[in-house]
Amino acid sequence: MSVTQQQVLDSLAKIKSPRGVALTNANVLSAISASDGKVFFSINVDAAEARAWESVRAEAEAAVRGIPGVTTVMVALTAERKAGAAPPPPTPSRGTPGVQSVHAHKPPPQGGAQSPMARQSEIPGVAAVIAVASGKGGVGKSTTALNLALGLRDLGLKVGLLDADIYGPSVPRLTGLHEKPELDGERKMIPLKRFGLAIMSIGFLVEEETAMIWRGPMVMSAVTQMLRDVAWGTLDVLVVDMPPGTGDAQLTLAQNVPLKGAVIVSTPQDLSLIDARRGLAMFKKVNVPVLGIVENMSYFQCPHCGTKSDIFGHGGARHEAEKLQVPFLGEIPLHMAIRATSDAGNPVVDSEPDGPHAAIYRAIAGQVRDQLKGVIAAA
């Protein structure tokens, strides 16, 4: 049964707001995203009001889930602070799959006022949290990300993967996992296991074809939820997968938890390289360390004789490191090995570990590694 926004609105209209008006009636609902069972929307309300509103964003979720064909819910409470405004304090929420209760706060004004970056916390149990970004999409980002986290595997890591490209979740498919996560007894979702990985994704809650439509504060309440609603466990290193460019999932990183690196991934050519240096600036605006730059599809390699061509010309990424000084991690070619492997949910380095791309790989894997070694040993 499909359900239609009329559908939510009427549920909503039935609640009240500590004010005693409609929800609807408020001015606080986003737009409401309804597709297949999946209802995503957020209330924004003012920081000072928050904990009142806590009460009726439970009530919202209770009574979308109520409406028959309703499969997954995911409801933000996101506060504005306004200028001048005392911070309030902050309000804790454990969540459920498909259900969100976070507070997002817009940066306060200069003058003394508190950094957002003042907000950020480890994740328990989490040595090291490190980005897999590009400044664009189809650069092989996902791929690269998972590889990436197999070799750190293969070093002898304990290691996660957080696919955080919330827009385009592509690791259910890299990994051939389809399953709804579980909750432990403390209401947080249990990651996926595969390959020795601890694997969590938006993709996990929603279906592969639907549409993933997000307003900002959903994008920052969807990948706190994902790092902090999530039972880790022991890991050396989470990975993290981020959206390509450089916009809300990104900060909301950064912001959340003190990040030990980024890996930037780009093509040889111009048009991504330009991309990639706006990623590598963001990072570097948000006192992120550049772990280094990967260049992918650096040269395509005949499976039938080994000839190379550089199709997307060659040594750009390379180039761009030395320009901006930073450590130029490995060229990965553009081989049907890892095309193939990467679509049937066998990735390159665990399905072929003594073959050429799992050996690249690897060595990506030990520069990352060798750059935190400081940051999990102190772990």
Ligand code: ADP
Second form
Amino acid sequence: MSVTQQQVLDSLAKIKSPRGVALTNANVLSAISASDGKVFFSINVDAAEARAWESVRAEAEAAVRGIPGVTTVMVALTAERKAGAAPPPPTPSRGTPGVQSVHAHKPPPQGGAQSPMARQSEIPGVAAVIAVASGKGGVGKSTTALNLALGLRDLGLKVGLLDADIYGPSVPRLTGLHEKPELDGERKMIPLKRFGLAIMSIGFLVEEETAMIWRGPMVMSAVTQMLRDVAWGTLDVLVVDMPPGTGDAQLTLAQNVPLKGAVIVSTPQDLSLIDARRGLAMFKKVNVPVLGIVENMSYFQCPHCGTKSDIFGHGGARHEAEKLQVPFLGEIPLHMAIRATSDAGNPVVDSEPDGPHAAIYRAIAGQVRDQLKGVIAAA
Ligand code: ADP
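For comparison with the form predicted alone, please write out the form predicted together with ligand ADP.
Below, the chain from earlier opens the complete complex, with every other chain and molecule after it.
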């Protein structure tokens, strides 16, 4: 049974807002996504009012859940800072299913600024969450994230992959997964399983076009839900494929996801290196250790004769990493096999495990694992 936006609006019209008018007349609702029984929308209010709206969010969620045919509801409460106000430290929701992050104003505690890491609650059962980030799109971030996850799997670790690239989720394409996740008894989404990985993507929940039009504040809410309202089980490493770029949305994410480290993907071209530097600066700002830089599309390797050509120049990322004193994790060639396997949903580490590319990704994974050893062992 399909659920329409109008049905959702009709159920929301019965809820009274703290402004004294119906929720649908309070001018706070985002676009409503309703497809295949899954309903998503956000309530956007001023930070100062956020507390008063929490019960309305819960009421809205309950009302929508009561519509026949609705299987999943995600209602995010987001509070935007007024222009000119001091930047708020966003607070994540604390693991209660259905309760969303509220981007509320909170002054730092007396006696000094609070460390961003202190605000992040761990994800039960997950030893280390790491981000794969890039300064811009199209550098192979998602391809690297998936193959890195598979490399970590090959090292004997239990690994999950969260596609947090809400603006353009590519994990469904890269994994060939298009099913909708089911809910477990505690109403948590069960990640899809493929290649021995636990995989979650916003692309499993909404049509790609819908994800593209989501507004900034919803990014954090959606990612928080995918982190905390998913039954990840026990994982050594959860690899998060971040949205590309170093803007506010990415910064908020980096700040709110309990990251143990970040891997930055760059191509050798100058522009992309500049972007990678911005990525480094962003993680430094939020005290997330940079595990290293990966140079993707580092050189062209002819699929016929194997000859290497440095079409973009070569060694830029290694040099940059040395200069910035962050580890250089490795060079991945621009190769047909990587593109073809990626785009066919058969990532190269899984489909050609004995090939040279899988070996490169595994070597990168080995360095990442070594840096996380203490965290994984402690868990
Ligand atoms: P991003 O996540 O940075 O936007 P993707 O991982 O989606 O980038 O990759 C963009 C395109 O480049 C895809 O078609 C992918 O298959 C291709 N690609 C990524 N890395 C490589 C590589 N090393 N060699 C060949 N093609 C690659």
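Residue numbers count along the first chain shown, from 1. If you're wondering where the values come from, they're calculated on a predicted model, not measured in any experiment. For the two forms, the rigid core is made up of the largest set of C-alpha atoms that agree within 1.5 Å on superposition.
Once both forms are fitted on their rigid core, the CA atom of Val368 lies less than 2 Å apart between these two forms. After superposition on the rigid core, displacement of the C-alpha of Val73 between these two forms amounts to 2 Å or more. After superposing the rigid core, the C-alpha of Arg51 moves by 2 Å or more between these two forms.
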